[in-house]
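As a starting point, one isolated chain is supplied in structure tokens, in the form predicted alone.
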Amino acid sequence: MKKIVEIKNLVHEYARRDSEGNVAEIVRAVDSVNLEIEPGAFVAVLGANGSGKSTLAKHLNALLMPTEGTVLIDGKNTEDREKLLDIRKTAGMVFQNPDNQIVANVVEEDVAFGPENLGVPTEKLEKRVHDSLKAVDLFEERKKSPNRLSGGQKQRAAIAGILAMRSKCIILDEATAMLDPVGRKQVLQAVLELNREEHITVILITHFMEEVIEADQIFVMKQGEVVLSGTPRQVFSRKELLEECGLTLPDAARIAWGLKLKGLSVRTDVLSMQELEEELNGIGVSHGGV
């Protein structure tokens, strides 16, 4: 099967200005990195600030060429002008600040101006914007003006213009940062439901752990370079690199981690508070409600 994302042997690079506008130095922002995401995969990529997560995620959308390597988009190398509007509609990007992707008056109005763009006829149009509301759960606000909406409806509008330039690919980069616990637990249960349900891929950016534990996999970055791979539950077993990359457990392995350190035979590779009680339970030790 073609994979949605493969990248090989990536490098980018940018030059870092003095004062006077002259080359301080050369930064390395992505180092050699080599993955591959299938089709329909909810993958995670996480990392501290400064980590070059984000700047990965702009290859993924084309928005920035390699220095070296190679970026394929479902077959299409981000190098090739010629396909660049194709991969910006296979490989769809939602940004950190809602406010900076508004685009109209209207939140359908918003929906429909990236197909509109790109010359879907006006019957097929409607569908497709009556569709995508439906599938983010805003169809009921589509007559408002998206300043009325939270920042998580603002993100779940973001998310259903993509869906309606039939994006196979949704890159979410650190497009929770912004937003407080509800409205990031809106925007990620809707793009779990569109991934599971309508099979399309989610690529995760962000630092906050407790947003990957639904994912296939993670890849985890240190200065440039992907350190760690694999599934929630392997990913959080790696306390200690976990630790170096800047980054903290989620609440339930933190707590796991710290009874197993005062000698509880404890699974640490737990991934929510109820997994947690189920192995306290099962170790016969009280957890008073943990």
Ligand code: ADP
Given for the second form:
Amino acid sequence: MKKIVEIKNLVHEYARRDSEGNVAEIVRAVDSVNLEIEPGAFVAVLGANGSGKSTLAKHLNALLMPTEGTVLIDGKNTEDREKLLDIRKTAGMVFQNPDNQIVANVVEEDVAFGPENLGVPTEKLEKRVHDSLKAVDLFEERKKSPNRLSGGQKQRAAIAGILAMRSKCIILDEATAMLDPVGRKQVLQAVLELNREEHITVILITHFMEEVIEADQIFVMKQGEVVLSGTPRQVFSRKELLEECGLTLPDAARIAWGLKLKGLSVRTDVLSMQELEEELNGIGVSHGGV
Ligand code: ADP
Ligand code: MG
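Give me the form predicted together with this ligand now, not the form predicted alone.
Okay, now the whole complex, with that chain kicking things off.
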């Protein structure tokens, strides 16, 4: 099957300039990255601040051009100017700050903005906006001003706008970082449902470990390189490497490691509190003993 994302030897360099405008330093923000993503997958990208996640994300939407290497989105090369609109439509991006993504005064107009610009006819547009608002559970809010929405609702409106364009892939670049725990949960729930029910590819860039436990695959970045990839269980079993990348383990795994260091022979690749509890019951540690 055709990959939705195919990145070959991607390098991205930024030129840092001094006050006179001369190139003072070349920063290699993405360094020889190779990765492939299957259509319909739920993929997470982890990495400390400055590891190159956003730079990589911007290549998926043709917001940046490779210094070296190639990026294919649904088979289309991001350097092909004629495919630009198609690529932006295929891979929709949700950014960190919900307030910067609002373009209209009414929620449903905001959601209609993207597809309208793609030339979707009015009668089709209405149904798309309706369906997209329903999908992210914002239909009741459709007549409101976006400014009156919570942060989580604003991000869901941005996702609805992408859905209304019939995008095959949604990229969330730390889109939950500015939200409270409730908003974060709602946004995550909305994208998980879209992934499972509509088979939309989700690329979730985050530093919240708990959000990536259900991912099909995780890529871990460090200084521009993908240094680790695999299922959540594979990735979170690499405690030392993750720590070198400036990342911490999900709570359950962290507690399991703590118990192991105290001499308990407990599995450390647990992903959720429920798994940890089962493991502890299995080795005869009662709940009250933890
Ligand atoms: P992340 O999203 O993981 O925090 P970024 O992709 O934003 O990482 O940044 C990767 C590196 O590239 C960092 O060293 C950052 O300072 C640098 N960088 C990002 N954007 C620019 C830019 N526009 N000009 C110069 N350097 C940049
Ligand atoms: Mg970033």
